[in-house]
Structure formats: C-alpha cells, structure tokens
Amino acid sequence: MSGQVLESLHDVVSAEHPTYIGGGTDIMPLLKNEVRDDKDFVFLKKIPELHVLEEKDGELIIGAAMTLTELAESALLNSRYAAIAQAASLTASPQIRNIATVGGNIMQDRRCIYFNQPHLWRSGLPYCFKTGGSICHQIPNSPVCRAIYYSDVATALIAYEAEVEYIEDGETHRTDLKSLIERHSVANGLACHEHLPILVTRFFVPAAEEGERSGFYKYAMRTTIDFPIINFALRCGGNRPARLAAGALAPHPVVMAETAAKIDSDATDDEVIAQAEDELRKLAMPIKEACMTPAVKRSLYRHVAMLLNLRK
C-alpha cells in the first residue's frame, strides 16, 4: 500500500492506477475489513482547484474537495439551496463531516449486510460480486450486485438536477450527476480493480430561482450517525416543475417524477402521499437490511409527508 499527497490537478491526472481519496472516511473501514484491496492512493484535499463554493454564470459550483461541514455551514447554501446544506449536516458525525468531502460522499461504496462485515465474518460465505465472486447474497438469483447506495448529499443534488465534471482517461467530461452515479453503481458492484478510474472535480447546480424552496428529510436508526434507511429531497416553487428524489432504496437515488407532478397539482397532501407510496413500490428494491424487513421499510414511504409543507 502506498500513497501520494499531490497539490496540482495536473499531477493527479498523471498518476498511474490511482484510488482517489478525499477525506478517506468511506474507504478506510473497508480496507480494515479487507473488503477492498486498493494499493495506490492519491490524496486530493490540498488541490486548490477542487476547493471552491460559489455562484457564477447562473450556476452554483461546488468543488469536490469541499468538506461536508463546509457545505452544512455555508450561508449561501442555507439561504438558497437548503436541501444540500441540510443533507450535508445530517451525514455521519461532526468528526466525520469535518474530514469527509462531497466528492467522496458521492463516489462512496454501495453497502449491504453481507459485504460490510469483517473478513472473518465473511469467510464462511462464497465471495460476492463486490469481492470478486459471482453471487449476490442479498438476492442469490440476481445476475448483478444489489447492494444499496446510501449517500444523503447525492439525493439533494439530484433533486436540484445537478451536473458533475470529472476527468477520465485524461479528458474532462460533464454530465448529469444521476447518470454518473448510475454508471458508478454498476462498476461499484464489481471487485475494486474494476471500479471507474475517474476523478470527480466539480458539481454544478442550476441557480436557485426567486420563490424556490427546497428541503431534505432523513430517517435513520440513530439520526445522523447511521446511514439513512430512507431519505427524500424536494425542490419546488419558482417557475420550474417540482423535483423529488429519494435515496437508500436502490443501487442509486431515484427520481419520483409522478409524485412531483402531484405536488405541482391541486392534489391534497394525502393524495400526494398515496402517489409516493405507489411510485416507490415500483422503484425501490425489496431487500432486507440490518434490523429491517422490506415490509417495514415500505411503511417509511409515507415520510415524504415531512417535506410537503414546502408546497405552501
């Protein structure tokens, strides 16, 4: 195992076979439990190009090395992009938020109750897709990994229709964040040497409009310390259609377009909640999680109601 602390984007892009590290809060426990075996690390937090938070040319620009604490405490985000600040503030513990970066939070590993265990615990099971095997212990007849993606910040950024800039094979690309996360999700369901060799650099959020409102809601066993059991982010008001996203339900966040349309209509809150429950039954995966059956998780779909006061 080796690591480099680089201070320019040019040097980072020139590194061979790197695993990019922001704060390292996601990958270090995985290395400890021997579920990842990355060898060559490139640490990014000292690169100035990745540390920016500003509104410019009709967009909010967020550098990938911004910490979650910086996002949570930003006056700009709290006043104009509340869902993003709220999502960052509800991730993990204060100590982790002080270290963890938004880029690392977005590119985090997917998790399940079989994968995220010490090596000794997993030694009695066949290797799963994420450890180089050919089975998903969550759904044994599945041809792919079904581990869940738990980022809180991703749900909020997707509700804001964020785009992402990244470097791959020496070239800079920009695409919608939802598409990149879906691509990352597929690669992340394989052994770590097959993960995407990309460097996320910046996120772009369309500038908030006059009268626009947003909010984020998270349900977890121990509030912020745990990964979400479910989360929702809603952006509404202004002159754009409402946008609603949900996370911790599948290998990537899901956009609830039908429910968002109901939010923009004259439907009552009860009708919106009923639509949300119906839509999530189609989008969410019926997977057992720690201490929770799929049936219990479905009862949490109604928690979308916690954001419906933003309609008014």
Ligand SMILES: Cc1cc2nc3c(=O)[nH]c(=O)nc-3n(C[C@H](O)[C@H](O)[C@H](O)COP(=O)(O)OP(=O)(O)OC[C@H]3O[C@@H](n4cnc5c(N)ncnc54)[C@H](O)[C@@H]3O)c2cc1C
Contents of the next structure:
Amino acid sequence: MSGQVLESLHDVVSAEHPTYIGGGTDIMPLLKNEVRDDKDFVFLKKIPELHVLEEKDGELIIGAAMTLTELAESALLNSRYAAIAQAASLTASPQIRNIATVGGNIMQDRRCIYFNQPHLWRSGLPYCFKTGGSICHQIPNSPVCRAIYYSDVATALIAYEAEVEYIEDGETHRTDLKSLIERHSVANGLACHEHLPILVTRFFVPAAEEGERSGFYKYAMRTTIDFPIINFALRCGGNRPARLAAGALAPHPVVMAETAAKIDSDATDDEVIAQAEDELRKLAMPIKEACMTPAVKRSLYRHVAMLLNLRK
Ligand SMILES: Cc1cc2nc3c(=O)[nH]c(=O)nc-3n(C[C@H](O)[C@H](O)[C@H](O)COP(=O)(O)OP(=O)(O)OC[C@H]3O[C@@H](n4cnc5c(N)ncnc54)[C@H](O)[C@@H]3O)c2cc1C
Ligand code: SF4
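Alt. form predicted together with this ligand, vs. the form predicted on its own above:
Zooming out: every chain and molecule, the one shown earlier first.
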C-alpha cells in the first residue's frame, strides 16, 4: 500500500492506477471491511485547481477538493444556491465535513446491508455482484446490483442541473452530472474493487436567476451523523421551470419532472404531494435498508411537503 500527496494536477493525472483520495471518509471504512483493496493512493487536497468556489461567466464553479464545511459555510452558496449549502451542512458529522470533499461525496460507493459489513459477516453468504459474485441477495432474480446511492450533495447539484468536468485517459470531458453518476453507479455495482478511472475536477452550475429560490430537506435516523433515508432538493421561482430531485431511493438521484410541473401549476400543496407519492412509487428501488422496510420508506415520500413553502 502506498500514498502520495501531490501538488500539481499534471502529476496527479500522470500517476499509474491511482485511487484518488479527497478526505478518505468514505473509502477508509470500505478498506477496513476488506470490500476494497486499493493500493496506490493519490491525495488531492493540495491541488490548487481543485480548490475553487466562484461565479464566473454565468456559472457557479465548485472545485472537487472543496470540503463540505467550506460549501456549508460559503456566503455565496447560502445567499444564491441555498440547497447546495444546506445539503453540505446536513451531510455526516462536523468532523467528517471538515475533511470530506465534494468530489468524494459524489464518487462515494453505493451502500447495501449485505455489502457494508466486515469480511467475516459477508463470508457466511455467497458473493453478490458488488463483491465479485453473480447474485443479488436483495432481489434474487436481478441481473445487476441494486444498491442505493446516498449522496446528499448530488441531489442538490442535480436539482440545479449541474455539469461536471473530469479527466479520463488524459483528456478533459464535461457532461451533465446525472449521466456521470449513472455511469459511476454501474461500475460501482460490479465488483468491490471496480471504479471509474476518472479524476473529477470541477462542477458547474448555471448561475442563479433573479427571484429564484432553493432548499434541501433530509430525513435520517440521527440527522447529526447518519446517511439520508430520503432527501429532496427543489429549485423554483425565477424564469426557469421548477426542478425537483430526490435521493437515497435508487442507484442514482432521481429527477421528479411530473411533480416539478405541478409545483409550477395552480395545484394545491396536497395535489403536489399526491403527485410526488405517485411519481416516487415508479422511480424508487424497493430494497431492504438498515432500520427501514420499503413500506415504511414509502410513507416518507410525502415529506416533499417540507420544501413546498418555497412555492410562495
Ligand atoms: C459515519 C459516516 C456518515 C456519513 N454520512 C453521510 C451522509 O449523511 N451523506 C452523505 O452523502 N455521505 C455520508 N457519508 C459518506 C462520506 O463521508 C461522504 O460522502 C464524504 O463526502 C466523502 O468525501 P471524501 O472526500 O472523504 O471521499 P473519499 O473517501 O476520499 O472518496 C470517496 C470515493 O470517491 C473517489 N474520489 C474522491 N475524490 C475524487 C475525485 N476528485 N475524482 C474521482 N474520484 C474521487 C475515491 O477514490 C473513493 O472511491 C458518511 C460517512 C461516514 C463514515
Ligand atoms: S444490492 Fe444486491 S448485489 Fe448489490 S450489494 Fe446489495 S446484495 Fe449485493
């Protein structure tokens, strides 16, 4: 096992078979549980190009190595992109937010009660897709892993139609964040040591418009530390159509287009909530989670109500 703290982007992308480390808060428990066996770590915290937070040329730019505390405390985000600051401020615990990065939050592993376990526990069952086997214990006839993606910040960035810049095979690409997360999720469900060979460098969000409002809501067992059981982010007002995203429901965040259209209409809040429940029944993945059955989780879909004060 080796680790390098590099100080130039050029050196980082020249490293051979690197596993990039932002804060290490997501990957360390996986190494400890022997579900990942990465060996060559490249630490990103000292790369200046990855440490940026500014509005420029009609966009908000967020560097991948910005910590969640820096996002949560940013005056710019709190005044103009509130949902992003709120999502960062509600992720994990203060100690984790102080070192965790937004890049690592987006590239975090999907989670499952059959996977996030010590080796001894897992050895009592056949290997599943995510540990290199060919079965899913959650949904036995599934041809792929159904583990859920729990990033809080991703839900907020997707509500803002964020794009992402990344370097792959020495070339820089830019694409919509939702597509990249979907690609990451596929690779991340195949075997524990699989991950996309990319370096995420920056996120781009279209500049907030006059009169626009946004917010983030998270429900968790213990909001002071736990992963979300469900989260929502809403951007509305201004001249653009409302956009609503939800997370912790599927292998990637889901965009709730039908409910967003209702939010922009004359529908009552009760009608919007009914629409959200209907839409999420189609988009969510009904699997078993710690302390949570699919039936109880469905009763939380109505929590979208917590953001409807933003309709005004
Ligand atoms: C107790 C606990 C509670 C948590 N609660 C939450 C929660 O409520 N919500 C939530 O969203 N998350 C939660 N997490 C997960 C994790 O802490 C956060 O997602 C955190 O933001 C990860 O950031 P990091 O920089 O530490 O990631 P790391 O561990 O450094 O990296 C995570 C993954 O991303 C890759 N990676 C990192 N940076 C890059 C990059 N720039 N380009 C490409 N790949 C990269 C790494 O190789 C690794 O595979 C929790 C974790 C713990 C231990
Ligand atoms: S969803 Fe299925 S394949 Fe994926 S980690 Fe869980 S049991 Fe394994």
